[in-house]
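Next up is one chain by itself, shown in structure tokens, the form predicted alone.
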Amino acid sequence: MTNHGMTTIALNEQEKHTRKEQILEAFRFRHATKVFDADRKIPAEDFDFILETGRLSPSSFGYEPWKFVVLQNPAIREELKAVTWGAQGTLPTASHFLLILARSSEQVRHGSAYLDYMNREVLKLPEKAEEGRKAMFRDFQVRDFGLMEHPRQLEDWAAKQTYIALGNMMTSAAQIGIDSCPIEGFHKEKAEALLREHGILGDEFSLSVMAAFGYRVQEPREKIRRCADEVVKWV
């Protein structure tokens, strides 16, 4: 079915049950994998499709802040591992090694070059449009939000859209058997200067987090979270 050139999918009671349960599970399935097989590699279609599910993520206005860069570099990773110490069982083993990058401030300024070619080029807004989401996006920063303050507030604003794609495409790992773990445990001056030397990292973005994918070596423990009381109100 398709309503002007988008695909929609209409699911019956038990196909809607079925879908649930096996989001569900996904779900249940995921752990933050520690140390992953080494010699089991995930295949290229598999991962071409987790990197899609988070280029396909929303993000705020839609100007899609970020950057994926898929680090397979032994060496690089090995440099990588000293400043990184929430990776030190994930850098030598996962299959794929993910940076996320996340916008600098400049870029993600209201005004700035990239937001007008997301506008023009990307969303491809009428002059009277793109006006319009201008003034929006301004008043956004200047006066919703309050980002225009300090510099590093931009840069997180840019950064919270990343954790958008990173959840996206770590469930959409695990809806196919594939383990992932988030990373955010690394020195970020020395991680970010260590990528500048090698040419991954330019002005233009700042290391938001990392996240590894492959397959897990042991069963993990039991899932543990607070129960949906304590953190669901309704009002």
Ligand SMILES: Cc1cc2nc3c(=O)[nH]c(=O)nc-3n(C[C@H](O)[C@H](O)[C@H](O)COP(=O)(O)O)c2cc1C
Given for the second form:
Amino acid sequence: MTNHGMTTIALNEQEKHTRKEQILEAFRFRHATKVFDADRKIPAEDFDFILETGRLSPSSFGYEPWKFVVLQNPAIREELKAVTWGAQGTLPTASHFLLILARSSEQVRHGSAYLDYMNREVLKLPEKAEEGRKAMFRDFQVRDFGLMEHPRQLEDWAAKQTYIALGNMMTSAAQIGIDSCPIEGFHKEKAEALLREHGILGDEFSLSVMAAFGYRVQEPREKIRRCADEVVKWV
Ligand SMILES: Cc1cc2nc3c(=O)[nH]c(=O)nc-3n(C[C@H](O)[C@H](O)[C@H](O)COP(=O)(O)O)c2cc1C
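Got the form predicted alone; could you also share the form predicted together with this ligand?
Below is the whole assembly, all chains and molecules, this chain first.
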């Protein structure tokens, strides 16, 4: 066991039932919270827990093409509000406001220095394995997923990975009674320019999505979802 890994999770039927109920309760509790109680702050260790579930999220090939920036500066939040129509109520009131960055197309293109760093220093692949993986990844990007026609395709591929972390962080927040709102209601070019101006966004990243966290001030309307028959198909 390394890195706090668990080899098994053994639950009896009762424990499993309880765990499932708690998880479903969190999924029902979570809703896209439009305004937060500006006077309530999420305790630091609770927000660290949320970030940790983002960090531990899976990503394609394990390349973790993300960075999480916690934006607490009220003046910059106010500036961002002008180009973020989807966060008018949350930018000023969120206890914690997260910018989820994705690695740029250059960074995630096969053969890049970042991918070499990931293969060698993080994934610690032996030389032979690294060669094989590099060839496999190139085939994946060029042949299987056809990601090489436009740089935006590679950027979006990286951004797709960040949404896994986003989902996990919102769910883990809900499991400890913390509200959230995912946000892609922003003008990408203008928001990125603003963040670059402030030195928050470097060339190696783009702005993928945002998420606001805090505590609700009003109860949400009833959850609306299509029925399972419409969503799930067994073949
Ligand atoms: C990727 C993503 C981006 C979203 N962007 C915004 C946004 O900019 N502003 C907003 O208020 N809600 C946003 N939402 C919230 C959705 O509108 C909401 O999740 C959906 O209507 C379902 O409602 P529920 O989350 O309350 O169950 C976004 C949701 C997702 C998943």
